[in-house]
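Here's a solo chain for you in structure tokens, the form predicted on its own.
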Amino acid sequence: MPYPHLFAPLDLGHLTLPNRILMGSMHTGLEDRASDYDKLAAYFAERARGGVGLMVTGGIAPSMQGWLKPFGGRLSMPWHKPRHRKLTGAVHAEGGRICLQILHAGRYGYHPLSVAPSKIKSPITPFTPRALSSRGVKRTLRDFVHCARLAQDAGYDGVEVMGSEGYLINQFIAARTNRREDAWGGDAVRRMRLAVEIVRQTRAAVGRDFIIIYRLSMLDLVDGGQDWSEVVTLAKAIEAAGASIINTGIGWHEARVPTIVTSVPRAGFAWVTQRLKGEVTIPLVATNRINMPEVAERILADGQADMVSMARPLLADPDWASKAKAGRSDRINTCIACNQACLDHVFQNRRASCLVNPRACRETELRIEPATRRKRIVVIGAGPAGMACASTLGERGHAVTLIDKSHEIGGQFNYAKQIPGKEEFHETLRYFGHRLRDCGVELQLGRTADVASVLAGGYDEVVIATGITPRALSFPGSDDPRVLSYLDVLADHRYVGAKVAIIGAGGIGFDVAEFLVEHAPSATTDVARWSREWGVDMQLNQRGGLQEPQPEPPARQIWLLQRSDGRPGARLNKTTGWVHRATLKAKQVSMLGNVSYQRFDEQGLHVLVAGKPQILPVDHVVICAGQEPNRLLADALITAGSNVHIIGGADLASELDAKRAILQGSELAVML
């Protein structure tokens, strides 16, 4: 077996898990309506079939006050059980095990019924919570226990009590949010009382043969969080109260330190779980940015944890476990931690999915089934849209030829993988390379397709995925050789001086800025170095695990400019944009909006900022001002009467969008 520690059974007493893989809780948006539970059942069943040892649902509230949002997922009434039996029945039919996560949002609830230990508003929601009375605390405690009983009746193998990430229980534990002076607040022992009582009374209610996972906030990463001695005391009390497993929680949602984005090093917080080893005897679960079997195996082999938790990696590839067990980790569709289709969707009140696997949460809709008639199909362009389309067509049994003028597949992914913190795109290209070969796609790289050759091929269908052309800007001096496009920098590796103006503050502009300010990309893979940059106290001497950030000086002085008014980067993705803005701020990048470009000469770039003239004394200017669809071949083929389908950037190039491109390519392939 290639990963002996990862696939070692884990004895919990009343049952034995087949491996050490926990599918962590991940809200999908399908939990919130009874009509979506058939889809949710298919989602979980596919991952159980893929060999996950134990899985946990998205957060389910034990009461209306505990909702994440109005009419969100809830298990508090007997008539809620039938929908949950669909999930447990589907998972058990595939030989899997599943726990329900009980999550009370507390002050994170996005609704006016929210409650908290104290009347303190969250910085991430618009509602001020009502402070629970002593009677209200006891009622909330009963709600947790009642929810666990209902989960047991619905066929779940256990529950996970959500005590981290800044939700209600965590709010009681931390002095930051608990200003009470009664039996449920004051000193640390009283602040942790609710957590301990929930576990103790739940164990009494469900008996011995039921899993209770407690999600323990081991590193709050907020001012006023727990110190390490309090974490240890709570862990011991939770074990004594009857928990089966302790899962690691890292950071609150309002923390200034990123915890799950792609720039966080792999297994960047496993050292926290290891610190608790020896303090308790029940299994400990490491979590956050564990996305490949080699990473998981190392954590377990080094004794940092007893299990590993992965949520988004199992969105990306439901067969992650079975591929790893079979020694086929090179075929895993790796989670790149981009958050674009999962967390960003959830925060937009949309169904979650996955950028690299658009079938996630659409298992009943985006079906890859054998073609009724085998067609000869050419796909021109091996970027994200073309790769997804060609490989899906090949899996369906079509005869597919994929042509690209480059000598490697990937398109814009080959530029993204060079950005510090986006190294995971290497994995996506590795996965697609194997997938294309495995499904029999004929690759013709280093070849430029033209109308004559395509027509001569006699194809039944032609798919154009030729991508984009960077938009050029024209101003006096724009033809100076020191004015570069982002492709000059990332593709041709042209020399860039010590002072640079970047025109365009969209996703590409931010990427180029991060590329140019970083001395050594290894900063994004070195846990200790990354922790210093963001102010994470790896010695755990400081309360909440925070210390003063120590960013390294930038490699260059950068001005990041945009024409529109407002804050540069405001349109970046919700859950990752703040990280990019904070990164550039720490690197002393000047970000300016409402900029007009006058000319570039020996003095530098002459601009108007909100109508006021400035001269930026730069050596180079890099243009990141958007793209235009590359449709020359498509238009010519349409004129020639060919049956053409246009996808990806060639269809819409307003901003590079791999999520849309891969989904579009996959959907087309399913239809053809």
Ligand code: FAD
Second form
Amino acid sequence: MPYPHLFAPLDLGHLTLPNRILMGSMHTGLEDRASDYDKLAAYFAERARGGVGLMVTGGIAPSMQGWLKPFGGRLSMPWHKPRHRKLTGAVHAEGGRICLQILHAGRYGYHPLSVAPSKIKSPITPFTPRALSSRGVKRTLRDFVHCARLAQDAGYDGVEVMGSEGYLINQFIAARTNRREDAWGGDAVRRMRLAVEIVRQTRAAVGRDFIIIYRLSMLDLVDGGQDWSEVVTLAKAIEAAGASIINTGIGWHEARVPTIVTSVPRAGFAWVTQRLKGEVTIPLVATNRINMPEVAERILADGQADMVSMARPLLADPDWASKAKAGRSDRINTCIACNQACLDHVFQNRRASCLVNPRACRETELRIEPATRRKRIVVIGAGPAGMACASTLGERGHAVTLIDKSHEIGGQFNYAKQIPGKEEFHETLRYFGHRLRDCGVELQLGRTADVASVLAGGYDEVVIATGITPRALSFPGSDDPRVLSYLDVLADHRYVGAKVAIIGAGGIGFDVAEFLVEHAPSATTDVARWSREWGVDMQLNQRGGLQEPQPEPPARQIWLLQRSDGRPGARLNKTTGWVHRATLKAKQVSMLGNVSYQRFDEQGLHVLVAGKPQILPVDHVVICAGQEPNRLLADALITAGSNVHIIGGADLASELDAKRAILQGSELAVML
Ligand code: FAD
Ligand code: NAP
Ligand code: SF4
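Now that the form predicted on its own has been shown, please provide the structure of the form predicted together with flavin-adenine dinucleotide (FAD).
Below: every chain and molecule of the assembly, starting with the one above.
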């Protein structure tokens, strides 16, 4: 057994879980419409088949007031039960277990019916909540208990009471959002009363043979959050009230400390759960940035927790648990914590999926089925688009050749993986390396495909995935050897001086800036250093676990420039862009918009900023001004009369990212 602690059974009294893996709650967008529950059932069934010990649904509101958004998922009426039976039936048929998460959004509700302990608007929603009356609080308490009873009737193995992340229960607990003077506010004991009563009355209503997980905010990461002694008191009261398991919550949604993005070190908050060990006797679950079996095993072996929760890693690979159990963790499709297809989608009201696994939440639509006729297919370009396409084609039984002029697979991911905080991208390359081999794709590296060789191959299908070429700029002085492209920096590792201007503030401009400000990129995986930089108090002396951030000085002085007006980085991804902007701000990077580039000479880069001339005294300029499709081969083949399929950056470079490249490659592969 490669991971003895991870696969040790967990006895919950009435039920024994086969392992210590909890699939944490993850909103997919499929919870919100009854017509999507067949898709949701297929999604959970696939993960149950993959051997996860216990799963938790996305947040389901116990009332309309508790909605996350108008008409969001709700379980408050008997006629809501049949759709939930689809989920529980599908999971139980696969031998799995599933709990419903009861989530009352409180002031995070994105609708005008939202309620809260006090009338205080959250910084992340436009609606001011109504303060609940004392009767309203009691009604809300009944709603939670009623929801749990309905969940039990619908076949769930238990419920998770969402008490963290800044949602309603958490709003009652923290003085920051609870200014009440009645029995539900005032001192810490009264502020936690709602949480404790929900667990106590739910236990009384559902009996002993039903799991109650309580998600407890152990580190609020906001001013006016709980202090550690209050967290311990709450945990003890929750245990006494009848909870079966305490899950860890880290950070409110409005916190300005990142908690799950890829730059957070792996298991970066397991130490918080560890601090609670010994204070309660029920199992404790560690969370956040746990994505590989080695990490999970270490947490359990070191006694930091009794279970580990992973949500996104099971979106990325439904077979995570069975692969780990079989000692095949090198075959796991690792979550790279990019948020690009999961959380970013949810925040845009789109269905969640996964950048590295586009089948996630599309299980019934993107099916990989055996090909009816085995074809000979060549894929040119082993970047994300080509790797996804070739491996899916291979899995379907086609005879596939994948060609790349480089000596390694991965295309631009080989540059991305060097960016501090993007170390996880190595895992995607490892995964595809195995997957391509396992499904029999013939890999030809270090070979540039040309028209003659492709035509001579006599293939049934030709797929072009040749990616992009960086956009070159021309201005007086742009031919100076000190004007570099991002490939000079990341691929050829050319020397870069102490003062640098970066032209272009898109995703790559930001990444290159982060690369150039760091002294030792690998140090970003050090939890203590990372916590110091972001102001996380690892001693837990401060309320909310916050202290003054202590960023290390930057390795270089950087100017990050864009032509368009407005704040650089405003177009970065929804849930991660603020982290990139905050990182560069802490490193004193000057981010300027409304810039036009005049010339580069011995004095530096001459620019107009909002029409006013400035000379930036830089040693080097790095161009990150977007990309153009690399269609040389595609155009030549089309001219030669060949029928080609074009995917990824070669198809369209504008707003290209790996999410689109992998999805497009996979979608083509299931059709050929
Ligand atoms: P590419 O990755 O460009 O691959 C094309 C491949 O084709 C290359 O390997 C090339 O060698 C090969 N090739 C070209 N011509 C030939 C030929 N004639 N014969 C043989 N081989 C050929 N995206 C995200 O989604 N999230 C991120 O966080 C992210 N970060 C990034 C950070 C950096 C620093 C960079 C540079 C990019 C980042 N990207 C990110 C973008 C992402 O990597 C690209 O969108 C993605 O790689 C595009 O995939 P592709 O397969 O279309 O092309
Ligand atoms: P990009 O995001 O399109 O940004 C290009 C930048 O160059 C912009 O600032 C653009 O805006 C500027 N620019 C464009 N044409 C220019 C010109 N002719 N002269 C001067 N400036 C010009 O592209 P990218 O940074 O190259 O990234 C490529 C893709 O990789 C992106 O689509 C992105 O999604 C993906 N990526 C994603 C991440 C991530 O973390 N999710 C990270 C890296 C890359 P102005 O014209 O206003 O200056
Ligand atoms: Fe993980 Fe990114 Fe997939 Fe979300 S989209 S599950 S963060 S790899």
